[in-house]
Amino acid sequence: MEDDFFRIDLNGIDRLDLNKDRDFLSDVGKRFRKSGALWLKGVFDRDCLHSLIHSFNEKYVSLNETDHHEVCQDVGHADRKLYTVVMETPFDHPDLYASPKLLPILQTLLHNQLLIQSFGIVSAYPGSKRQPLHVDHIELFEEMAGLGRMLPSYAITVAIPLIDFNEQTGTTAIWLGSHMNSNSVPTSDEEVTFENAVLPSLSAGDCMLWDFRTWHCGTPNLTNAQRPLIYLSVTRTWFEDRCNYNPSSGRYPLLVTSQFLDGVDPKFLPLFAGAKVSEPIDIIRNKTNSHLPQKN
């Protein structure tokens, strides 16, 4: 499958409309159904992303799983961290959940049945190794092998890089079409090569979508800096992800403040039907660190 098939340039487009741009969105839908992934160029404002990096470095990077288990989790080979980011300033920017370019695409792919399941940042640390090859959810009906590939998309991961990705920083390797046919995917994680994968060099401002059933993995980070990536999982309203999150353990996939909900345009409130109302991250940090000696 040609790389250009899943790469769509949205630079120069201010917004998409479900009615006026029906033919374009229909083509986007066909591409996604075939490839199981899309690389969308020029979706987000780089200046906006810069403010997110600053807040991430200031408020999240120093967190650890032991003291902040509800918002921080070690993943991969302990060289990656997953942060559940509280949706508050600056992470409450409407473009992150209601982008005039991205939202119509998601509405098209999920038949206008949208629920935000999770929101956060995954950061690959300097020198991090390759992530294990994986999909984002098990088969819906494990007793009926192969049924999943016949179903339309019900859950999509949106990946938003906060820095430019290249051969040194690494990226997310995607096996296009593997949500329908996994013959091109390595059969053993110990013998993974990227021969049949695409390795998109996303720029800050781009984003990538993949179906929960599409095989992928993060590649090594060869630099001396972190590689932060916002993840946003968007699903059909009936789906609930219990593979990656278990609220009974104290970890919730989507945290919002009451102030955030009060300020959301009512037409977007249904997107957050599954969210847990949280305290601001500054309060969470202080509570989890309350056992530490306080500076005078």
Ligand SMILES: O=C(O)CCC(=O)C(=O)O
Given for the second form:
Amino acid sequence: MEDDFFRIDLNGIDRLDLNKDRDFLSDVGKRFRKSGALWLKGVFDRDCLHSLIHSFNEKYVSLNETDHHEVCQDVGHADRKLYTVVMETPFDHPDLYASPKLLPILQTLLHNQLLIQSFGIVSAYPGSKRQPLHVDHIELFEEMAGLGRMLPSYAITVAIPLIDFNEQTGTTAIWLGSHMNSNSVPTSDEEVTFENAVLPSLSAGDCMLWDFRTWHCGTPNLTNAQRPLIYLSVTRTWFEDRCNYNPSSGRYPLLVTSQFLDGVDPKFLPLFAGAKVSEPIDIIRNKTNSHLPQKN
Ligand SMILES: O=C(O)CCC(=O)C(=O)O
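Got the form predicted on its own; any chance of the form predicted together with the named molecule too?
And the full complex, kicking off with our chain again.
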């Protein structure tokens, strides 16, 4: 499959409309169904994304899984972390959850039944190694392997880089079409080569969508700086991601402050039906596990 098939340039378009742009959106849907991923160029305002880096560095980078397991987990070899980011200023920008270019695409791909499942940032530390090859969820029905690949999309990851990606920073390698047919995917993690993968050099302002069933992995970060990307997942309303999150252990996928919910345009509130109302991150940060009673 050619890279051009999964790359769509939205520069020069202000918004998409489910009715007026029906033909365009239907073509986008066909491409996503075939490739299991899309690289959308020119969706977000670059300056808006750059302005998030400072808050990310100040409030999240120093968190660790031991002290802040409810908002921080290792997704690599102790060198790549997934932070659940509390939706509050500056992570409350409506473009991040209801972009007039992206939302109609997600509505099309998920048949208009969608909610935000999770919101966070994955950051590859300076010098991080390749991430293990993976999909974002187990088979829905493990006893019927093969059924999963026949189903329409029920869960999509949206990766939104906060910096420009290149060969030095690394990117997310994707095996196009692998949500339906995994023949081109390396059969063991020890033998991963990128021969059959695409390595998109996303710019800040672009995003990449992939189906939860599509094989992918973050590539090494060869620079001296963090490589942060917003990791947003959008799913059918009936789906709950118990694979990556466990609310009974305190790890929720989507944390919002009550102030944030008060400010959301009522027409977008259904997107947050699965959210947990949380304290601001500053309060969470100051409560480490060392405050918990110690076992003798
Ligand atoms: O770091 C990346 O580029 C991708 C991260 C990822 O796929 C994950 O954490 O599931």
